[in-house]
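A lone chain, given as structure tokens: the form predicted alone.
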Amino acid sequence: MTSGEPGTEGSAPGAARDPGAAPTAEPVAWSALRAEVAACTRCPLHRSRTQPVFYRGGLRPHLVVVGEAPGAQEDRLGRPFVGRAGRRLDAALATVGLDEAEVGLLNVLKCRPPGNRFDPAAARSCRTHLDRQLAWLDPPRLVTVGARALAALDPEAPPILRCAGRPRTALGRPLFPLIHPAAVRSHALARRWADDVDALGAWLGRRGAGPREAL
């Protein structure tokens, strides 16, 4: 996957694609949500944020995939999913057969909580933002990497390493979750998330697009 962020102006959510149409500008009401977010001043982290991440990817998304929180480069780039994590999660995409239209990338934060450290208070003050990105965007599924964004999405949930790699439901549509790409350090969790890649690509009826080693 790369980073475009090719939409369709005027197309209402869910709209049919054509594939080969080329890159236009995005709809208004999307513009809008961009810049409120820009503009967002909820919680104590836009004092300390370069940018707010707001998405990356395609604007009618097969698939969702919910993140945590920006890192050092997501804010510095403005673009979720950009560093190290990101490009073993766009390798992880890839091998399944997703490419950059099919996919949209977004965080529980879309600002860098200082030291990395997740804030469930400003997460609680970004869930507007969450719940309208996902609404406008209308994916007819999700997939959330990491603890957090689990719960985020399905409080229910039980602990990560449980369920990681089972298909669940939250939030009326039918959901993936996955480890955090960062938290891949030793040679068991790198098995475990080739193992859960391979079980996202059969969720997604995908047979694969790479070889095991680009995970």
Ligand code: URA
Second form
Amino acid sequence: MTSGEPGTEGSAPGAARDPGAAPTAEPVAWSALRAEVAACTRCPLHRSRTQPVFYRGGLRPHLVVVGEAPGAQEDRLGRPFVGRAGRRLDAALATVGLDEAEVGLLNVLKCRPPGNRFDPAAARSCRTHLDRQLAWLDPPRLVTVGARALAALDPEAPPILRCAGRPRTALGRPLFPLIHPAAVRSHALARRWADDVDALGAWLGRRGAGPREAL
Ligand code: URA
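Target state, the form predicted together with ligand URA; input state, the form predicted alone:
Next comes the full complex, this chain leading.
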């Protein structure tokens, strides 16, 4: 998966998914939500960020990946998962055979927290944006990356290392938790990441397009 512009299929939320549909302008309701996030002053993070980080991916996604918060690169470019963690995540999604238009990427926090320290109070303020994005996108499946994203969607979930790689249900949707790609800093966690990505492919019913070494 590459970091191309968000897909722009113009059908209304809930409409039949037509992968062959010609791209049109971004739907009005989605643009309005994007503009609302851009103008948001609900929490102090809007003062320190360069720009809000709204979404990357297709607008009729088969799968939405929920991350924690934008980092420095995301803040600079205004798009989620475009730094080192994003490259690892993109490689994983490509390995299981997902292409760009099938996936949407967003974060619990729309603005980068100073020092990349996740801010639970900001997450509560930001929640309305997340809920409205998910309601509009209406993805058949969710993936969370990292403990904070999992806790936001499924507060009752066990610790991340106990439940990553095992399907669950949250917000009435099938959910697959992954550890955060930025946390993969040891051989043991690299092996765990690769195993969990294999399990993601099986959960999706994909054979997988890429070798494990690409992870
Ligand atoms: N980590 C996240 O959780 N989200 C991003 O967008 C980038 C890094």
